[in-house]
Amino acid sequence: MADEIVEVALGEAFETTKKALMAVGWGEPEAAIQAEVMVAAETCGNNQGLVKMYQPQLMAPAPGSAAPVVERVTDTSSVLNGMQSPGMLALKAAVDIAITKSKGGVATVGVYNTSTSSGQLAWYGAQAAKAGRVVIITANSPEFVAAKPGAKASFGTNPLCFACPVEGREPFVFDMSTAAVALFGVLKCKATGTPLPEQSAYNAAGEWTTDVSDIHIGGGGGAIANFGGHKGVGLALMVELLCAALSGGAVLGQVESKKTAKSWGHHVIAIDPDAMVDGFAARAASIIQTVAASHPEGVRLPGDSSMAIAKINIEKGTIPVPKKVWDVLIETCAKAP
């Protein structure tokens, strides 16, 4: 049976999440950034939200972690050593650097040595687009996803995000996992007692399953599937090459496993459209409006659903949260020193 859902005020969700993060060891500034990213995801119905706190000990600072350090600097590129900080902190720093460096051109920033997920890439993409940039962001993670039925897991859920400014509306943001279901989608199914989506995972025998306990994240020997057959595998491989081989993250075949190496990678490419064309935001608006109007009933575009859900939640001032997740947050706050 699916778990109960509770409605939580937006401000309360942020403050409680921040307090829970501080209870597991984070300072107020670092906790606030992570809480903002997670609550924003929950607000638009993305599964990278508060479910991250379902096992709060996994969100605690890694042993020896420190603030990210910039390495290998050029005028148009940087590499950021995450110093075992969370992906959410390191990626925000990387996107901020990319926005600044790309003024008048193009910049790329790689990130390695982060210890946890960066969360919803759309949040960072929107920040860059609101700053006037066209941006491509990718992220890899440990071995959760198998390239075909019966194969060993090789990829993370390896999301990618494209975002750009659009005249007259919020930025266009396309954020997708190259897996058939995101890791925190799996954890949300586990937290709420609901089955996995059809044809999103394999059991240990390489057969389709909807039972979380059949895959290694749930205690079994199976794996998440890539979406879209060989096309999903190709995109996942592209993300792996950008985030591991190019950005310095743990490389398949060179480490025992990415999970034990604990060096997740990210890659950010930022473009200042003013360096290439006049009136980019208006040109982008024309394309998006034309595609949206290409069917009498309209065309659903990437980001439309998230924006609609966020608008509803912001207007009512609350977000729906699985009760099990919210109870864990409250319990974690109660343990604060």
Second form
Number of protein chains: 2
Amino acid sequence: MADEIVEVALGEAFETTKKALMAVGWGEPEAAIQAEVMVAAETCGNNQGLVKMYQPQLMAPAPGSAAPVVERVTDTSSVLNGMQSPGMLALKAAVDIAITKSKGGVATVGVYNTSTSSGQLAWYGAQAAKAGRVVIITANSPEFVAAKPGAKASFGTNPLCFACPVEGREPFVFDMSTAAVALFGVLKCKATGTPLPEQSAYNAAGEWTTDVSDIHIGGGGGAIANFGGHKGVGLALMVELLCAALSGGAVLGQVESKKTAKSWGHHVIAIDPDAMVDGFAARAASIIQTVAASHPEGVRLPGDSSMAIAKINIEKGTIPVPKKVWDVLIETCAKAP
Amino acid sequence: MADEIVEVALGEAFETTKKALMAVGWGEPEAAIQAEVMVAAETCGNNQGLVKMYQPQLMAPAPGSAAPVVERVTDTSSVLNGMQSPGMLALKAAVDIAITKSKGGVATVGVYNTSTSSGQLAWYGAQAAKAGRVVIITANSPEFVAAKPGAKASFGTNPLCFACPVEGREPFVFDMSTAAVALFGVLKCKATGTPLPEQSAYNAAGEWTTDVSDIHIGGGGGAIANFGGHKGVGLALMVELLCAALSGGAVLGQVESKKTAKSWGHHVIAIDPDAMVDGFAARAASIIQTVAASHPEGVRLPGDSSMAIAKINIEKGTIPVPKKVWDVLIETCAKAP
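Right, and the form predicted in complex with a further copy of the same chain of this protein, after the form predicted alone?
Full assembly next; the chain just shown is listed first.
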């Protein structure tokens, strides 16, 4: 896919995305949050950016949806009913609550009943870390990932994100899928006709495949594999238990499928490091610098690559956007009521 | 190492271990906790069991050590100074605090300044889950694990444990090392003269090795590898940031080495699921059963193997103990003052 790329000024990318979201039915505050998340992803080279807007009607408010509602609350926890709002809005609200409630200690927030993925967890992790928090955020999703060759898919790609403030630099943000390849990686291979990475997926017969047409997300056989063998399965199951069992999302075995139940779950744990230790950010910086310098040629750590791409884009003030995506955004704005 | 094995009644194993610990200087309550942890490990086939008592003087109270002291406390968090007590005593105290403080919400507890490993985190995770909590426990340790081939060791084997209650069965306990092989795995290969697993360790030149004599824990080159490539490195770094930076343990770059600083760190997050959702244990059971049944031949999940071994031992009422370890325990008891 030799996509033509246009370089778009950061401010223009945000304003245009926001206007396009308003054109499909969002109010300005909701449009602004979603535009910020997608432009931020595009800025750091993440594949969950403006491509989400390629089919704008899919980004419109879901019929019968409403703003997330806090349903259960204690001094240290909240559970949000996402009311079928997009994951981006519900998780942003959840992280904001977790930041506030964890001041001087720890708080946990669950989210269920959202209609779409929240995009990269890294953005939400970075927000919490910029607010001074150490944070663990997890997300589950429909049945894409099988626990072993030939198994029925059970897990989503079930990402785990850890973020914290670091003295003298941007926050440390580690955002990993517990699957061997993220869903957007599969979609990208499909779009570009490239093979899947080795040992990242099974066909319907339960054999390893690199042929993306063997993978029928949501039924018909074939599935993404877990990363990292039995440890990866354990991590995916941990995420499932936090996001579905604990946060109120659709529970495997209690619904026909998570896909038809349309309830994506998230779980957030936020800790105020000042409650536990003096000078956390400096301590974190020392650890990260020491690990990074532990090899003569340096060690590349989680987030380094994203930070480097973001730095380049922010310095030149523009981001590269596939022209066909940008054209859709402009067209959508033009159709605004 | 064709060790002769003796079958010891569970009660006798506990009482003898407790007496041996009292003989090397512990009071009864501290001896009882450590005996319980080690006998439980032996019961489920874990390699951090009674073998710890093979050199009993190493298990004596460290000179100048004292009972753990709570140094910082908020409504939702505590930090324990381990006062150079063993990890088993400090982490048990931390988990007890986390269980109590998390009632109706969430709590976090850090531990630093302990003199030894706590043994398998699974035991502590199970205690919290039996008390009804969803729990994440992490631990760091001295420099055994290198972030890439040829790098200086930075991390401990930095395990991560997740546990939760499950309706109708024992708790779900997932306890993984973020290293390719656990420290006791290396020591076992050394003792038995067997090669290390493939791609689990580097020699001093930074090449993969399966020769355990290439690994000089604590200096001299060679190191254990992280599991799971860059994701494993990210997980190990997350554990390091939670247990050293956040919990007050020795910080890489701020000490000559964690080994000489002798400060092992732990971090506990406990959540009362009743604060967030109704029927958590039944929801967890449904998820676990569905994943386990997702393949016609079943899927083996974390903890299954340990539970099966423990069931056999508990039903027959005895545990297999290497005779040379048991002989040491008996001798140590005989020397009691």
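Residue numbers count along the first chain shown, from 1. Computed from a predicted model, the values in this text were never measured in an experiment. We call the rigid core the largest set of C-alpha positions that still match within 1.5 Å between the two forms.
C-alpha of D304 moved at least 2 Å between these two forms on rigid core | D304 C-alpha, core-superposed: shift of less than 2 Å.
Against the rigid core, is the Cα displacement of S294 between these two forms at least 2 Å?
-> Superposed on the core, S294 moves its C-alpha less than 2 Å between these two forms.
Determine whether the C-alpha of P273 shifts by 2 Å or more between these two forms once the rigid core is superposed.
-> The answer is no; the displacement is under 2 Å.
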